[in-house]
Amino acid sequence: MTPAPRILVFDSGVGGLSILDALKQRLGGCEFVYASDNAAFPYGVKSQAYLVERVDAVLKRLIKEVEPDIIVVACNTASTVVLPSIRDHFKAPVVGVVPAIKPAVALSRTGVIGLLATPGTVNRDYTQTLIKQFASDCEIVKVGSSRLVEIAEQALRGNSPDKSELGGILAPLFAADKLDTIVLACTHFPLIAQELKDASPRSVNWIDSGEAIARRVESLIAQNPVNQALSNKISTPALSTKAIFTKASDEINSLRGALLKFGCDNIAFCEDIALFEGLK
């Protein structure tokens, strides 16, 4: 029988579960296994330099370890970054989570588009990249936000979003009278999707990256011809989903009904990751 393929799914904290629940709802017949590398969490407020090198080191790690044959950096910070450098280095495919500036575009219809991300995932080039080449023609308001990244997180561990904070953290995008689209380009965002909306005075567009993702990776399973038997288990139930965290934490504990919800049922604490000891 032809093994499910294996799909590394990194992130520096917990965003990335959104990115692994859009990849199951697709593929559930694959092995996933979840890295949080929560030792050096935020990356959003780290330099070019350090998440070119920490990425690069945690990555070889992990991939020594979990054997994947697929790997998808679900943080917008870090693909921005770091993926020229990753997949010089790696054989297995490299899938990263990039701003959805091409369907927001496609999707607007006032040419008006917010886009919602964290501080460095705004300011790097590659996201102004993504704007000259896919919305030249467009008016986009960028907000950069750390803080929602936190609310996120607080909110995987049963810490309800104050509705007026978030209202006020959105309050410069709906400043634009026309904007009619945004992007959640932070994978920790789609997790309290629902709250923004809630939060929002207006009703518009949310996109994210999440769907895209999963296609790219379907796409990337198909063309290997090992693993063409997958077509007779996506519609399977996903296996067990192993979560491995870069550093324990008693933060961990507060989220293990979290982690239950999105098929994360085996959890690897400090004893199991040693290997990351000395890492900076």
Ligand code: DGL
Given for the second form:
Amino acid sequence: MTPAPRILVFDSGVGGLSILDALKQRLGGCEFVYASDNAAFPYGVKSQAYLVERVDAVLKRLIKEVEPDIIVVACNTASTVVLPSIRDHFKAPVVGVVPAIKPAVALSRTGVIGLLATPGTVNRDYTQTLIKQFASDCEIVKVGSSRLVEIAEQALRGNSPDKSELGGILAPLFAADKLDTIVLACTHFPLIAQELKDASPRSVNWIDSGEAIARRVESLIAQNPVNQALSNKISTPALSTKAIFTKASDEINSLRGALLKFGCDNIAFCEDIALFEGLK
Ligand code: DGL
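If the one shown is the form predicted on its own, what is the structure of the form predicted in complex with this ligand?
And the full complex, kicking off with our chain again.
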């Protein structure tokens, strides 16, 4: 029997689990490996030069370990800066997760759109180019928050977000009266989507990249005739998912329950990757 395509889903922390979830819903017949570069978390406040070197080194190591057929960089902060350099020299196709500006423009009636991401992502040239390309007629209200990343990490460890703190983070978006759509441009944020909705003063459209990424990966799989039959096997019993962390710590124990919910029943560590402290 042909082995199921193996897909490596990579993020700085637990955010990529939101993408893993969307992938599993569409491509249940694939084998997934989740990887978190928790040794270098958070990425949102790191320099671009640091991220280019770090992600390259981590992915090289993970590729040796996992031998993936497809790599998903399930992190907007990394994808908006590292994609050109890593696509250059990795054999497996690389799918990046970038802010869903285009679908937000299609959905918004007022043309006033919120972009909620890490400080890194909101300031990237890549993000400005996306806005110029797809949203030149729109008003984009940007909020970059590392605190929200931390809140999502903690939520998966069983610590519920504080509603008024979330309300405070969202306030600059809702200060724009006509804003009707918010792009969750950090993979951590869909993990607390309900809490964000509950903390919002009015109802708006919320957009994330999960489904679009799953469709993209599905089309890559279908391009390979060997894999074609597998791409639709949604009912196949789910294969065990390994979660690899770049730093072992007892603290990972508090994540076990959440990891299990995403089907990650096997935790492993891959610590032999040099940290580029000098470049931070
Ligand atoms: N999950 C990552 C993203 O989509 C960012 C988290 C971090 O700052 O490390 O941007």
